[in-house]
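In structure tokens, one chain follows: the form predicted on its own.
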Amino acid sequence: MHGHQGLKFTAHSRSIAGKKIAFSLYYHFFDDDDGISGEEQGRGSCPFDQRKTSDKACDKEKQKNGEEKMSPLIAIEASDLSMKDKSVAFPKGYPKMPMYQPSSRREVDSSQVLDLETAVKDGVLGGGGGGVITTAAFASDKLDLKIMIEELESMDVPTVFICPISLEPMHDPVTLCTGQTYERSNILKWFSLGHCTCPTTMQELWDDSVTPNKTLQQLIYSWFSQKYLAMKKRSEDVQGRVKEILENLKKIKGQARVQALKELRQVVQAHGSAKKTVVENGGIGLISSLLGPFTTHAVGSEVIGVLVSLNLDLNSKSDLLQPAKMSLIVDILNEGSIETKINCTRLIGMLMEGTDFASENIASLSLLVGLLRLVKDKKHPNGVLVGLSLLETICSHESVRSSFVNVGAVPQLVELIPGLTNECLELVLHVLELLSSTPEGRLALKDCPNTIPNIVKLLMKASENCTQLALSILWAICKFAPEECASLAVDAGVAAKLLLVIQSGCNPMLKQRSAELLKLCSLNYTTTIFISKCKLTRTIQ
């Protein structure tokens, strides 16, 4: 047994602009018998520093090297301090631990603060932090740490608060003899599986006890308390502002109304609590009522920007699907900015979900033309996906397909194919497949010179779903005009592509359709001529 063990605390003053205004307590372990001493750094959880020198030798060495570096745990505010370094030792027999453990019953003076800012600077919080937090957070009603962590789930948490096992913030951190800290339940589960090592360092443990890290737990609680209370205050401020804007919208007109709606749109997009406040205070009906035959596009654009961020119920959707309001939304889609066009497109898509609507109210020629302009706008590719998604939804209604073909949609969509992403490719191919179910659609696909070459290239290229859609389109038009289209498909290299599909691991239905299309394309040729036209290798022949 060692003769005398304990902790030493060293007080250091701070100077700012020539004035000593605060001091920090540092601590390290000491042992009188073997002279082992080690500075506690980081979170207060590192192992002993194995330096074989006596206490006196350590003190002399520190005087030569100047003030030693240690991590501050507690900063005590003071107006003027002129203290010399002092040391305080715990009584003999104090058990050895890899970290300092303050008593949970220790009373904290109201002038004390957890110096998170300094802890960040010294690397304790790994770049996290958030300023100085007073211990007033621990007074009165104590907040539940688990609830705070759940509600702040999307926030970036300092890495030192994260358990290395679960990668989640710790509620009850404990430290092993290796100096590594874990969530209690996680490390105990690790031990229950028969492991006798530290999960992070994989060192074999010479002591299987776990020590509660109260200092880190207090830092975690303080950090989450500050963020949680700040979030709650912002939420209360936001809710009050939303109510005020809704009241003002009942009275103001003109440019003032536009500015109020713009502010409401920004608040609703930034804060989830604002959406709930709008719904609970009848905001959806109030905002929707601003859309009418005499509404300016400036007001309409802002109204749509607000509505697209809210969860609309069936009654609200039915109200917005009225012909006068839909006509205004479509006009704004055609004439607004790219952001407004995307908002209009999303809103129309929301209105079509889960509602029984008259197709003539939705699928007007003006809307279809506006959506085609949106998906063809190369300057703003962010509108392509949302535009194609709405076109797919609209074309799912059979009564609309002929109208869409008549506005020249087929050649415009075919020209888009080479430059689209896989996600957009599936959408545009599905639209073309739906259009190919009508005589007008098949004729338009046949007459477009780039249909077959562009579609053939997609076989076994993007995804299995794209291959299936491409095969369906090729089958429709080759069946519609076999003599003309089959030869064009053979010239485009369809035979080799179809053989790849047949030999691949695709689903049996896909292979069956490929074999049928290959047979259809070969009907007008002798075997020798067909093989020569397909330019197949001897192995494939």
The other form holds:
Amino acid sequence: MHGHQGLKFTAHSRSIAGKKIAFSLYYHFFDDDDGISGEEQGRGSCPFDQRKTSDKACDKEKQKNGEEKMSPLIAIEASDLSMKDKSVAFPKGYPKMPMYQPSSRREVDSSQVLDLETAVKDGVLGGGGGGVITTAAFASDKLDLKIMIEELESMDVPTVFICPISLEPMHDPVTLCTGQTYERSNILKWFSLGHCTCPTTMQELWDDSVTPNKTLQQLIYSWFSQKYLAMKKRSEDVQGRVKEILENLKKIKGQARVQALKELRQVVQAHGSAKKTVVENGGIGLISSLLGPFTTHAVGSEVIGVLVSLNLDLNSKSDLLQPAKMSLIVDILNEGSIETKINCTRLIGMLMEGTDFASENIASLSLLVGLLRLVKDKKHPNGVLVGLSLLETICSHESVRSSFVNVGAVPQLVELIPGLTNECLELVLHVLELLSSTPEGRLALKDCPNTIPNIVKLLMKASENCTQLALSILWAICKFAPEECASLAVDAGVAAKLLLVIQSGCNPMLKQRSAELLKLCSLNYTTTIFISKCKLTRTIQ
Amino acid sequence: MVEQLGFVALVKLVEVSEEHSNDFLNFDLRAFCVGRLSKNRQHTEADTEENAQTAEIERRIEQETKAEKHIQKLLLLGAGESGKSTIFKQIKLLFQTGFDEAELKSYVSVIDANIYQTIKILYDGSKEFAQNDVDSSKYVLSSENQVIGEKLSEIGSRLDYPRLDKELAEEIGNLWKDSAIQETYARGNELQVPDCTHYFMESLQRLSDANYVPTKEDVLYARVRTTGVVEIQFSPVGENKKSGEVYRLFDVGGQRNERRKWIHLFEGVTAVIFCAAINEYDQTLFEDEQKNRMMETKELFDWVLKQPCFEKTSFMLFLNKFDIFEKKVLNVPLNVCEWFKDYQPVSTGKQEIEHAYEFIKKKFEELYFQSTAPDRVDRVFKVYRTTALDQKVVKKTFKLVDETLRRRNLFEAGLL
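Please give the corresponding structure for the form predicted in complex with the partner chain, as opposed to the form predicted on its own shown earlier.
Below, the chain from earlier opens the complete complex, with every other chain and molecule after it.
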């Protein structure tokens, strides 16, 4: 046999061929090629920490090799072997522990043993490129494994690092006699429950000792440090970039300003840490100040895009609620692309919550008209939802309602009803209900021919809330103009629906309201005609 | 069948029909053949020069029609003295070659006229107040000034004005400084005192110089009642020095009798720039001293909005003369104007000015939506605060107007 071949940790190939070679050569390694008898090697001490190894552990290494669980870390280059060696890939005797002989390092071939840090650096275990690791000593207590694991939660951890019991990365991996590795606390807990088997292989344990797997532990630590430091660096990069952009914005104008804002928006949307940086460096005030009476649409829409991703404090909100800035936001809403429209709507919603604003100032006619236009755009359903939410918020203030009716909101909203999702239906109905509390609203509802048919259809259809709101609206109209509306309602089939409500499991208030409405509608009819109008089935009759 | 006959056959047919005019071919058929032949003759005979000319003219017409399609028509509308012509002059200064020396000099007579007219109005006004007002003594001039006043009043009523010289300038200056005139000026809103009064009166020495050439600012302040229609064509130069948009701006007279000429301009308008001077809520019309100017503007705006040809036209509302408004609104409450009668002041100083401005803006907005049919709600409507005399403001405002119109174009072309 040839002299001891140095191990080479290569940027390992995950191919099947690579693994096959790895397996076959692993066996080769344990061959008796050092002139030391197999038994001696087998019973030698572990070269690293001088503890006695047991025969059987070594024996079971062989079994372990047959499974896919072997660390793919060790891949020996095929070129290191001659054909002759390959033929004795599978040892006849015990597999031997590799004896690490430092002196052989200085042999001819260019293979070298890499230290752990460098090995992990090239992403041997996969998991994407890392950055450059700054000097981190092995047992550095600066980087606590627990903290790192926590912060790197979203990363894909290699399966070999995961404890099969808890499916969490291992802090203190230990290996059983079957060769399986577990987290120490978990496997001890398993034992304490009285089991004497290996959880994954279900084999009876012939030896209940647990061997710490230092190699794996060091690997895990390195890997996490690596990823952690890379992440920190990336985040610092992002923070640095954000600071740079904010500095720039103080100076540049025109097209360059638009570009800088675009970049800021992308960075803020992609990285959470960027948001913090912007806030900490007075970013909100800076970009809010870019909104003025002469702000172009291009700049304004980008500023709004950034602001909407940040948490605005009360001061910033009050600043943005100034009439001049608000009318700019409304103008941009009216002119912008659908994305801009949605951003503006969301921003206004953000500004309205938690501030005690005078709604007359916020809800200008242009805003209301713009929102109506937004919700009518069926091609963009997310716009419809956002727009309706804001309208609901605005209409909760009494003073706005009559102006809203005056811009023709009612017929447009009524037309909108068929084809909305349930979520949107509730919003629309709520808005209409709020509008029906004003005299102009009631008049507009009555005058619109589709009101009653569309709303009657919604009874008992989408949700209990919808039914309640629909009922409320119908009640308001019918009370307002009973002669006209009652007959229209009955023609639209309201009676059958109301009976359904009364008989359903809805809350009693609803039932009572339905009964009242039913009575109201039936006032002008004789019983027989009314019943026929109800189109009831015989059983209900 | 006749259509398919070749040239030769046609000729034969005509010859034959001419020989036997009444009985061979009927009249119509013959006329058809002759017509056909004459057309052939046009192409065959050497009338090529004529044809070449016609072709050239036709091609040029086609080119110009194509070019016209890209020209965006902008109309400056508004009541009298709302600032339309000042905006017009500003655009000329910003995007064209501005005023050359000859043009600047042509304004000397205008400025002189302004001065004479103004001082006459003030003098006559002081006499009127002295007669009718309870507190008449404060409108009585000193005796020397009265003499000057009479002289200037006479000059001001002439058709031709003398060039302003040092002597006249001094006399006018003295009259202007008289307390009676100042008191009259304080009640200038009841008279037809133009807005340029203070500016010119304070510069009399400079204006009366023998070699006086008006500055750009002087030209902007100079007041001439526009009559008829004036137009310029320009292209706003963007950051990267190319814009592609060509605008044609039309300026009109704002007084009532001028408005009947507006209708001829209303076709194919891209945008209407409606100027409303927000400082004139306490003034009356030049052409009708019983009518409040703001109410007139309100009705005019309403009328313009409802015009059928403006269905798809963008509306840019310039709330103009903000500089004068700023000074006035803290002293003269808005409710003197009937339209603003529900105004409630909330604070003082700058905040109050802003609040008053927002109130007026809201009123115009309400008016816009009231006067706009639901199917027209999609047209662009934007409000701008302007001071037409300030070139920077006008430049920035126009940049925004340009951006809006360009976005509108993209939107209509389906590219947005």
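This one's a predicted model, so the numbers in the text were calculated from it and none came from an experiment. Positions refer to the first chain, counted from 1. Take the two forms, superpose them, and find the largest set of C-alpha atoms that agree within 1.5 Å; that set is the rigid core.
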{"query": "Post core alignment: Gly305 C-alpha displaced by 2 Å or more between the two forms", "finding": "no"}
{"query": "Rigid core superposed: Ser436 CA moves 2 Å or more between the two forms", "finding": "no"}
{"query": "Yes/no, Gly387 Cα shift of 2 Å or more between the two forms with rigid core fixed", "finding": "no"}
{"query": "Rigid-core-fitted C-alpha displacement of Tyr228 between the two forms (angstrom)", "finding": "3.7"}
{"query": "Per-residue C-alpha deviation between the two forms [Cys177; rigid core superposition; Å]", "finding": "10.5"}
